[in-house]
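Just the one chain here, laid out as structure tokens, in the form predicted on its own.
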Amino acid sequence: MSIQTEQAASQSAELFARAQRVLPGGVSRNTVLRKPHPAYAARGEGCRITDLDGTTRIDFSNNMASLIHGHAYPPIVRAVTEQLERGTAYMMATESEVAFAEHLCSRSPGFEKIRFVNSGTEAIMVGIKAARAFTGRPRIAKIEGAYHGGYDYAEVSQTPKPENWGSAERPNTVPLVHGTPDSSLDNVVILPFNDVERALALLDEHREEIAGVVLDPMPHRVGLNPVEPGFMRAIRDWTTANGSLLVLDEVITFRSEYGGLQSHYGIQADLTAMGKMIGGGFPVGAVAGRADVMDVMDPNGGRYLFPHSGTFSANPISMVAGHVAMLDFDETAVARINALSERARTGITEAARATGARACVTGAGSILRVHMKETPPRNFREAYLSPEEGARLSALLDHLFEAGFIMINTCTAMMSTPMTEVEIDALVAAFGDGFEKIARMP
């Protein structure tokens, strides 16, 4: 290690020591933690980040899927700089909000109206509240293990364990946070993923009470396998027949197709939650859907049931950045990075086979996830890591980080438009080396 690197490492350790005095755990989001201390970013450009140690890595995390064009994308930098000179937020509406809304609504026939918020969590909150307001019903249903942000109802059974998740026929409602009130648990129905018969039986038990079914069409923590078409169609048909709403969480998966992953299934949700990449690197969320449902938030309409506002909702910085990002993420760009992801999935699968690693790859569009399992999991319980699998995954992630690759900590990768086959092939080679290492683990 050079003197320069030793000094940088010492600076990182000192910075983490400072952080621990003022931040719980030394951070504001646990996902950036590493041992012995987090890597602190100095700058990013394109698909690479350089840390305070002076080490540059290829970024396959893209800030948890929020950077579709990588770091410091010049058109976004220019648009945001121009807007900064005009102001960052006003107690007035802006043309940028209208223009961005028009563009997003043009991408999907199911997006009749849209409302902007500040995060994916907020988008899910608004979607759930709008579904309750529209139907007059209290309960929601969601998939076991699915992540939908930090809202009491949405986070039920986000991280159940074998000792508390109950039977596959009737999964328990398990709180994520200690102290979650029983009333939150009682108003959520947990469904097994990709199991039509069991899911419909549970829904039928509460058919008069369910306001909406919240469904991620490719839930990350459930295994990052796309929902099976039969399951998607069954949930869509059940909600339609029973006066409930289908609320799709496309906060991550909207990147998968030009009009979101739902377009792959020929499905139109009643409400769709979005976030992450549609902000162009700035905080954003949005809910889009049927006009009659969205109009429960219209104070000038005839069915105003859901008062909604937010200080930074539709702020002009996020609006102009997001609009540029999405204009440049056209159908050609979507197809190109989807092809890069397919190249990566194929290469990693071949590397696992060649090295004898007990690993498989899931995902679709521009997203992939590597599992320490021989066959792709179909639901959360199959995706759940055993202690041995967890140890091998941790070792693989450490190897990739040291080899110069930033992954999401489930061993998930998100492609961005600055990437080329060069970065993809480098990632595949690093996985091959990593698989050989973990194959020698006891």
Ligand SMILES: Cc1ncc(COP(=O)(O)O)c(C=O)c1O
The other form holds:
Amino acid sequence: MSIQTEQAASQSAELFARAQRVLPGGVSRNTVLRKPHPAYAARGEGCRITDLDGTTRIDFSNNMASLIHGHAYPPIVRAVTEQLERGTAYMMATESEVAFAEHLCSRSPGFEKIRFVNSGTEAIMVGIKAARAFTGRPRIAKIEGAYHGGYDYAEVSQTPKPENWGSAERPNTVPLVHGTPDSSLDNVVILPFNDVERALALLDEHREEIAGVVLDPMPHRVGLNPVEPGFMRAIRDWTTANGSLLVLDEVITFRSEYGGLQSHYGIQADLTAMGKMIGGGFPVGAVAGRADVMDVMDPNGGRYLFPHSGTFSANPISMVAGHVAMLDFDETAVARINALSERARTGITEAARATGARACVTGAGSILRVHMKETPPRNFREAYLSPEEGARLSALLDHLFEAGFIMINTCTAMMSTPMTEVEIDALVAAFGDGFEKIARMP
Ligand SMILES: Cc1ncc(COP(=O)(O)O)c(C=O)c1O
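We have the form predicted on its own; now please give the form predicted in complex with this ligand.
Now the complete complex, all chains and molecules, led by this one.
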């Protein structure tokens, strides 16, 4: 059968042809695109997804880190089914929201109060607005290359390029979207990751104006390295000393420890944004933190400065699903999938060495990222792919997909609790074969 006939016979190919007529690019999120067409999911169970053409793959993307228990986890299916029969959203508060808030607040001493929203983007937006309202200041600082979702200020310098990123001492504020107003750019200060001296010098220049520093403790796009303890300490101390807030983005990294990655550093953020896995597979976001800061959203409090609402915020489906997911993601479960990831990081590193592939592994907790570089990149600029590295990465990702593994397109893997050594060892073996292939590339 020729490739063209194979494609015509593919249900995914047919659907993509229809999709391109009604959806820009054929999709609702660019991350699902693949060449020549995306694979369309038919069903998922545990850590496996079967596509419309009947191919089953092991899912190391877990819907971009949001499915901590994999697909169709029976306790979540039961809880949500029960809730569905009682209604999906009311303009009334629910016990499910209170119970889930109590549980999340019990996981970290810094979580005195919490508000639920519908996505990580919204959680970061609410965190930034709460920081501005509390301090009365306009600006935020963020790390060059860090991804915090789609809020104008949070997406500044998300994907800068060598031709526009400016000097390392003073990174430029680069818009992501054409037409972003200068006022958004002017209200953001871009900091180099893990560079205490330069970061503090830039913060000092705007000492009086910074409402908060937004920091992901292991930013995926910056290279997936945990923040160095000295950098975390320096930012925590600077914000405290200067009347500014530390807003941690734990939308992904909350999975790394029972109380989030911040507990590993022994620091408490003023505000923490969460999302993804805390929804048990349903849309969610949350901001948790100091009661006095969170109370800027309390209409009956003495400092009501930030009116906040949302039609689907704390909807009972996301609340019951998230609560079950988090109760079952206890210390034992966290430690178990962290150990599985360590096994994968060690195995893939060894495979890269044995095959002579110019590749290395970063990450911690239950996440890993493979770079087409001999030494681990330490910041966004070092993680930036040359065209040659990009070609090798894309060949490796194609190989993994063909071999039955779904990865995030930066070659990142997120573990889930249904996984065992079997899936990890299969992934390591597939990397070994993939490294052999790309080692032969010119
Ligand atoms: C660190 C981080 N923050 C925020 C977001 C935005 O979350 P959402 O896609 O739910 O809006 C993401 C999404 O990938 C993320 O990785």
